[in-house]
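Heads up, the chain below is alone and in the form predicted on its own; it's given as structure tokens.
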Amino acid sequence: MSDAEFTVHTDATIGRIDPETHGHFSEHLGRCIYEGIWEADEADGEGVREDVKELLADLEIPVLRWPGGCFADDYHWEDGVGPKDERPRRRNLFWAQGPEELPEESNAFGTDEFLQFCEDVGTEPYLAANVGSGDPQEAANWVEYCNYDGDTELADRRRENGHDDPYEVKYWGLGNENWGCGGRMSPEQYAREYRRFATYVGTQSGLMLDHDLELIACGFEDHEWNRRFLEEVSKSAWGADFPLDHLTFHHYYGRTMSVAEADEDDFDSFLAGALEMDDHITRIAGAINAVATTRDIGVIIDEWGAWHTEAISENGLEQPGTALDALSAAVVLDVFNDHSDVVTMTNIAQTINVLQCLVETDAEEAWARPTYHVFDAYAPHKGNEGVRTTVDTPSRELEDDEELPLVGGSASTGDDDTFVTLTNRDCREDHTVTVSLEGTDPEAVDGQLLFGDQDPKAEVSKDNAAEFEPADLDADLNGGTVTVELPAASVATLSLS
């Protein structure tokens, strides 16, 4: 007998799930960059890890945000720009690079290089620019640098350095943080800010490029701040429209959490935190709509994770890849999907090496960690229309009063296929699930499983990462009625046809 039902109400729609909604990020921290992405931290360093691109390609990221982060706040793009052995080496404030762990940066990946690695992966890019210590004509000018076809100093250089055609990069972020590491704002300080800048680099739109800028504002997981930001650029003389396209947030969760010391309670209240963002992406919706309307602003969580207390300045935020982490990511995914009406991008921290990466590497090659698994295996939302799902399931009691749902998920339909992913989030035991269409009785079902026999804490290594990657589920189905048995800290994908 089952202890959960989950039932997808496939004609109650919620919206499309953008594909931007697999999102990741990149930032100048630690081997992010120097390592990861990039051979290693020289001038004449040898160019793109061909191992990290091609499991990048594999996956087909919808969009890959950089230079950060607080790191972006500090960075000049035409420092990196340009031949290897003129650019300067320049300091960084917030985080070191490489395995020196220096604060310095060598600028031999900027610009030119993320994007030819944008298109070389197949992915959109996302440019977050420096208002914390930059200015709007600095910002404007990387626009005209990116995506300019004329005939003037910037598009030029541009083309003098390798690249004939405009970039047509569609996602520019004013700023990041400013509420902290870029400048210590306060909403209506940042409000004033984001205007200038959203004045000089947004009428490029319509008058220099063929094609429209998509400009994000830097909001706050404190709420009350993201209102008085909005009060405070809608006064402004803009008429109608709101200069801007999405408003971000930030969510981490599990700070406190070793994860070499952590128990099975530990895991609750991980898990209880990445359930979170459910909460934060209503509020900032409600934020949103109390003065403009998420019609026309879209909500973006462009940093979000695990965030362990291995990872810290001095070993350049790397942290164990465990199922746990993966389990955890398949929560955050589905929370996206039930709010696919007003979620637009999200945008994992971070791709390579750092925090709660999809990729590791060392010296020789490049592997795969459980959460990678989990965005491949959710890639079939991508796109779809994402319905209203309700789920009868056991939970468990945890402090300040707070409850932990032990089976959740999420469904979406596209063409003739209905897709659902489940995740058991009972770290101690399995759970039977019983899935239901309403008004469908599905004929086929095709099931994988993930971390069926995978310890929570188990971590990835290049030499295990293979027991990591999906099995056949066994699903059983039987009048319309799909049965799955879900071990402790699973995830399962059903396609029901």
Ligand code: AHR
Second form
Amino acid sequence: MSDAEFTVHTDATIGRIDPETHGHFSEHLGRCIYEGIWEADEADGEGVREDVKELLADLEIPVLRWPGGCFADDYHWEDGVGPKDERPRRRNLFWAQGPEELPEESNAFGTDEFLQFCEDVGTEPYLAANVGSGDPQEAANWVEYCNYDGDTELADRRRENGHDDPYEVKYWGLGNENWGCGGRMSPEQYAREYRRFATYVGTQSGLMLDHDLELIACGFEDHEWNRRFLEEVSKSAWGADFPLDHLTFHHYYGRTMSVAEADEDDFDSFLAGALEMDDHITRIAGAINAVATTRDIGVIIDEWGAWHTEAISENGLEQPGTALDALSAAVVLDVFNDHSDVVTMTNIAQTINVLQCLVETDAEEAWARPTYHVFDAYAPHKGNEGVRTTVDTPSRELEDDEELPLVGGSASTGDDDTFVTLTNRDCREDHTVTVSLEGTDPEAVDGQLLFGDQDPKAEVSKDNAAEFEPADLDADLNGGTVTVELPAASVATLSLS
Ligand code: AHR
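For comparison with the form predicted on its own, provide the form predicted together with alpha-L-arabinofuranose.
The complete assembly is shown below, putting the previous chain first.
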């Protein structure tokens, strides 16, 4: 007997799933950049890790945000360009690594190293400019250094530093968490700062550059803050045409959960926390709609993911990589698909070694974490048309009147097929799910299953990493309907043609 019915309304389109919904975020924090992307050793000198580059290139990551995070709020880009031995060593203000490890930044990995890394991996860079302690001139100069093809000192400096052609960096974040580590600003204060920065950065777009920039403002999970910011920022001499292409917020969940101590009730609350993404997107889109009637402002979630009590500043925000966290990523990616009309980019935190990373390293090797396999399995959604789905599922009552729907998913349509992703968020029991497609009659189905054999708390290590790879899923196609058995805490994908 089927205990969940999942219906795909293939004609009810939502919007194109922007490939950049599968984006990433890497900060100068713990072992993300140094030891994660960039390594130094006496024999080989220093450079990008080939193993990490390969894993990320294979995943075809569409966009990578850098250099922070809070680190960006105090970062001066000129420290990180030019001859290595002339680059100043600075303290890393926000990411102290405990009393024995001095929180210092060597600046060995700077703008040119990052942008070259993006070119090598085949990903679009997203640079976050310093609004917290920097000024608009510094941000405008960074754009000129990266992108200008003319005959100026800054463009020449880039050429001297080894890059003749402009990098054409499109995405520019003007600030990070400016309500917190980015200057503790009120929404009105940040709006006024944003307008100043956008004037000097945005004016270059289409004028001295032969390509457009997309400017990204920093918002908050408090949507009244966002509404006040947007109201103030729109009081610009540009009128309704103010330069603001995307508004962001961050959503971390599981902050009070210890992976080591968690039980099944904690798993439920954790997954309910991941699902709150849905409400946040609806509410920020509402705040945007209240002021941006004449132009589109996209929603970006440029930091998201599981953050557990194991991840503390002293250990560089490292936490175990589990099947449960990976399941939560699948839940969130499904939410993004359901909002493909407004979501223009998202960036999971953080790519390597830190928080809900996709890749983990030690001195010798790099390996995929379970979340890597979720991104890989969900890749066929990228660029597809998101379509509405409905689900009739059992749910579990949680504390505080919360409810966890135990089965969920999303769907999209491509040239000739429909791609469906499903999650069983029930960490206690298996569920049988019947999937029907309204509006098409599929003749073939291919299925994959993730984490079918794993305990939700199963932790990845380099020795067991292969155990988290996807397996084939038995999917019965009967009169246009597919039935699958989803083990507790698992993720499934179905390609129907
Ligand atoms: O990702 C870790 C930190 O979380 C970032 O630096 C900051 O923006 C957020 O608070």
